[in-house]
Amino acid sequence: MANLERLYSDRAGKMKKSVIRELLKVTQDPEIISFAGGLPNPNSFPIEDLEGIISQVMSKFGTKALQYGTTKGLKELRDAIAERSYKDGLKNITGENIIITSGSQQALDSVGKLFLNPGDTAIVGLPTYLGGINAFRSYECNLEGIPLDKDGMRIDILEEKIKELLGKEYVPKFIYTVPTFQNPAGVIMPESSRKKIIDIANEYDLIIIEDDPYGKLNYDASYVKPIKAFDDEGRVIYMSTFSKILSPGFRLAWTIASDEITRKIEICKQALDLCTNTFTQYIACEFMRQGSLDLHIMKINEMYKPKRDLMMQAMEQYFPEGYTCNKPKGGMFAWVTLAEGIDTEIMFLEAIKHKVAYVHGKAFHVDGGGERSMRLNFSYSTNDQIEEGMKRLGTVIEKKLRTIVA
């Protein structure tokens, strides 16, 4: 039997499995109601529209759509994204500043590879997106967390932390943030904080990684421009995706960055996959060109908002007192914090026995915190499943509370 352990790199030994991906394996039992994955609702997929577009793509662009493409991505798609981004307040960018990636996870891995040496420091939220944590930690860095409140990352604590790190000669490389309907907390950073975080990056010579998968899933919030809209020095790398607004199976996302950073990401991507799926790029481009995307996003929001409302109402009905959950104004997740003494990672085993699943809060904390919290996805499940799932979960929480009191 080969002794492979001695052959693996040091980096391979430090890689960790995605908690969410491992949970999804556990929840394959059809009897389990799962709020664990960040999955769009399959009924939101525009199957009939896409059937016609796929036929058109094959007819008009068949030989090109089935061929290798450029590393940066289909020019027509990049130009269409640039035009939409201009309307969102991102000025002075063109399709040349955009790279189409194979999902946002590839973009996160790329920036980790570009900026992080072993032992480097990056700053993230407490809590923050697990995929970002895994991508950055694979490059053997140190992640420092900044607490969130109802307005997202605490900007006052951010600046204090940067000064503290500089005092220890741990110069941070970048700040990673999901400012709009944050995953997992669901909060939105106000414009004043977005401008301030730019000022901080300018003052301390940092990069900002702005991850924006959920910005268009807006149910109640006033529109706030991306952080990138306030970037005058080319410090912000903006990321977004078609996964939440069209189809995750397309594996299409994009980055918007300065000329210099875009060139670096392109070189990095050449070593990863040469090019993103050309066929799905043509489909997404035609979907946008025909004016279908904005209408489709409206339909998604009309579907998800009632599901969010139902989950909030069911929590109030079935959860015992002592929990907190700020109603998210957009996105796909509710972030729940339970009473003192409850560890949601331990409670997960009991939840599975009751055929209901979630993601425990520790998975989203780089400091070991979050033991009382959990993330619940409301976009994927049916209304009946949301109702029944909250009932089951309420029973589990009630049972756990009784053991604490006892």
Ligand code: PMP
Contents of the next structure:
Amino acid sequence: MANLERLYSDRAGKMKKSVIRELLKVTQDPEIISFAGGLPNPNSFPIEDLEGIISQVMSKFGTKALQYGTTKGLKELRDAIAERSYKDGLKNITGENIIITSGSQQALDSVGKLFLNPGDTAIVGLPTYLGGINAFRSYECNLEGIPLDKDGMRIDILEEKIKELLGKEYVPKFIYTVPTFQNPAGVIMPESSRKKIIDIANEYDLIIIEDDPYGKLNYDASYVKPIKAFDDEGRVIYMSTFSKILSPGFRLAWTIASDEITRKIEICKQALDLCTNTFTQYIACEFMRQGSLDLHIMKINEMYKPKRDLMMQAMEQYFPEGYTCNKPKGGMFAWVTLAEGIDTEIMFLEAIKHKVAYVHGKAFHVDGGGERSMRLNFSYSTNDQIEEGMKRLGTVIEKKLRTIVA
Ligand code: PMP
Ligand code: G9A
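What I would like now is the form predicted in complex with the ligand, since the data block earlier showed the form predicted on its own; can you produce it?
Next comes the full complex, and the chain you just saw is listed first.
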């Protein structure tokens, strides 16, 4: 028998399973109402439109769409994304600054590979996206968390933390942030903080990884430009994805960065998968070219906003007093903190018995915190499931509270 423990790299020992990915298996049970994964609603997928586009792609571009493509991605798609990004406030970029990746998840792994030596520090939010934590952790880095408030990452604490780290051997390399409708906390960082975070990165010579899958899922927030829009020094690596606005199954995302960083990510990607799915790149490109993407985003927002409202109403109705939750103005998640004494990881076993699932708060923390919190997704379930699932969850919390008081 191979002695695998001896053979595995040190890096392999640092890798952790994703709680969200593991939960996806549990929640395959059709009886379970899942508020766990950040999944789009299945009824949102524009199946008929895509059927037409797929057959056009086959007849117009079949031989190219089935072939390997360049590592950076389809030029027409990159140019179309650059044009959209210009409208969003990213003025100094062209398609050459864009690289199409197999999901933003791949880009997160690539930036970990590019910037982190073992022992270097990546700064993240408390809480932050679990997939980011896991990608960076596999490069054997130190992860430092900065608490969030209703305006996202606490910029005052960020600067203090960087100063503290500079005195230690843990060299800070980048700040990872999801500034718009954050996963999991749902909050949005105001423009003033976006400018401050750039000032801090400039002063301490750091990179900012701006991860923005949810910016377009905006129900009632005023538009705030990406952090990248204030970046004059080429330090911000901006990422967005088609996963939440078209299809996660396409595995299509894009990264916007300086020429130099784009070239480096391209080299990472050559080792990872050579190129992103050519077929879905052609489909997404046609979908955008026909003007369908903006219409589709409008439809999604019309579908998700009432789901958000329903979840908030049901929370008020069914959850016992003592919880806090800020109504998210966009995105897919409500972040709930329960009364003192509740551990949502332990309570999860009870929730599954009641056929309802969520992601416990600790999964999103690099400091062991978040034990009283949980993330609830409102995009995936039907309205009836939201109502029923919140009722079940209310019962679970109530039972738990009784055991604490007793
Ligand atoms: N970043 C964040 C903040 C996310 O929420 C997700 C998916 N839930 C991703 C990155 C990865 O998205 P994808 O790989 O599907 O583009
Ligand atoms: O299914 C995944 O892993 C992507 C979704 C991420 C999330 O739930 O935050």
